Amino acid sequence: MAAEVQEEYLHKGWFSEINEMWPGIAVSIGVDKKLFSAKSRYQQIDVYQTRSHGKMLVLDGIIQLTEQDEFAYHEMMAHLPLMAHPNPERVLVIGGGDGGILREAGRHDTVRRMDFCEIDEKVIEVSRRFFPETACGFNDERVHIHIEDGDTFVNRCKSCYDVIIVDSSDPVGPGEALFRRPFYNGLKQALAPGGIICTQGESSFLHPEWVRELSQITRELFEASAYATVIVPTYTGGHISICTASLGPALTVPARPMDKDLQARLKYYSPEVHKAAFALPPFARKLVEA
């Protein structure tokens, strides 16, 4: 039924994100035309030209990014953990076939190697074609691409990475395993001493059960854990949460000064925003401390 309603809106010039993950609420964005549509082995991939947000990537009917506001999510997902680490050299990115996390992580001169694990090669192909300013991260010579399941990949790694960033889809279909305790056990064993993980943490408003679950898992497995929030207008609810955890380093403050040239290129992240992102309202604080 959701797909039928979605098609009805498209005929009227609107894409409407209608999904069982968030019943009773939808995000609608005016579109001029559909630029691409195909079903990969894992999911439906669509690209739209919107009227006000540039091109938009949609997977299984869920908005992944728009050109207008993708920087907010990608900057915070990358720079929160990378700036919390005193010297990040080896980075693993799981998911995020659009390449945005790689683009941001590559801005750090300390980084010597970035392994990138994505289960759906088609997403990379489509992103390179339609979102070159985001997918430019794949052009970095430090990037090594692995097309496989992130859960499988991470369990082969032992004390390999200073920072692991999990840019997962929502906990349905192929992304569900990335929200479970066994996966976080794998992330922990893949970290080098003093390592940090950062994962897509859903919404305190829309998915309090997942926020509570991930908070409990990370509290029990890691020495430090903390939840942050980032504003992304085209995500349902207008925001997304970020789950962070570490084997030692503090998470809520940067561990080193921000390079002035790097800061000049950023639109959302700053040391001040880093600290402020972890200031949660009381209802969300109760979730992460439950």
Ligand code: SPD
Given for the second form:
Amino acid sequence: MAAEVQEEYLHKGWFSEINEMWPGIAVSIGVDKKLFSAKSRYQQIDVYQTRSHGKMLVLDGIIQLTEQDEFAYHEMMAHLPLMAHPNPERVLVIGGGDGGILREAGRHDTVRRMDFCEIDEKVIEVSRRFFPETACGFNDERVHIHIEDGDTFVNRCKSCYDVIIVDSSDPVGPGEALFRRPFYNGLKQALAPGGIICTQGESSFLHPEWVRELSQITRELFEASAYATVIVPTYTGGHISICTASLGPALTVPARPMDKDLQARLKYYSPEVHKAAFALPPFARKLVEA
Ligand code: SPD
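Complement to the form predicted on its own: the form predicted in complex with this ligand:
Starting with the chain above, the whole complex follows.
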């Protein structure tokens, strides 16, 4: 039914993110045409030319990024953990075949190696073709690509990384295992002393159950954990949460000053935004403390 309604809207020039994950609510974006559509081994991949937000990447009917506002999500997912670490050298990025997190992580001079693990090679290929300004992250010579399930990859690593960033899709389809306790155990083991993880944490408005679950898991496993929020107008709800946890001190404030040249290139992250992002309204604070 949802697919039929979605098709009907498409004929009228609107992509509508109708999905059982957020019943009764949907973001709609005006589209000029579908630029690409294919089914990979794992998921349906579509690229649209929107009327107002540049090109848009959609996986299994869910918006992953638009060229106009992807910077907000990618900057916060990368710079929150990297700035909370005093000297991040070894970074692992799981998921996010568009390369946006790699682009942002690569802006840090301290970073010496970035391992990148993505289950669906096709997403990388499509992103390189249609989103060169996001996928430029793959051109960094510090990046080592592993086409593999993140859960399996992480279980082979022991004390390897200063920062691990999990840019997953939603907990339906290939991303589901990345929201479960065994995966977080694996992340913990893969961290070097003082290491930090940062994962896509859904929304306190739309998915309180996932926020509660991830908060409980990270609180039990790590020394410190905290939830942040980033505004992303083209995600349903207009925002998304970021789950962070550390084997070291609290990560709600930057651990070092930000390089001035780096700050000048950013559009969303700043040390002030870092601190503010962790301030939660009471209903959300209750969820993360439950
Ligand atoms: N509800 C959408 C969640 C998408 C999270 N991943 C985005 C991938 C961008 N690199």
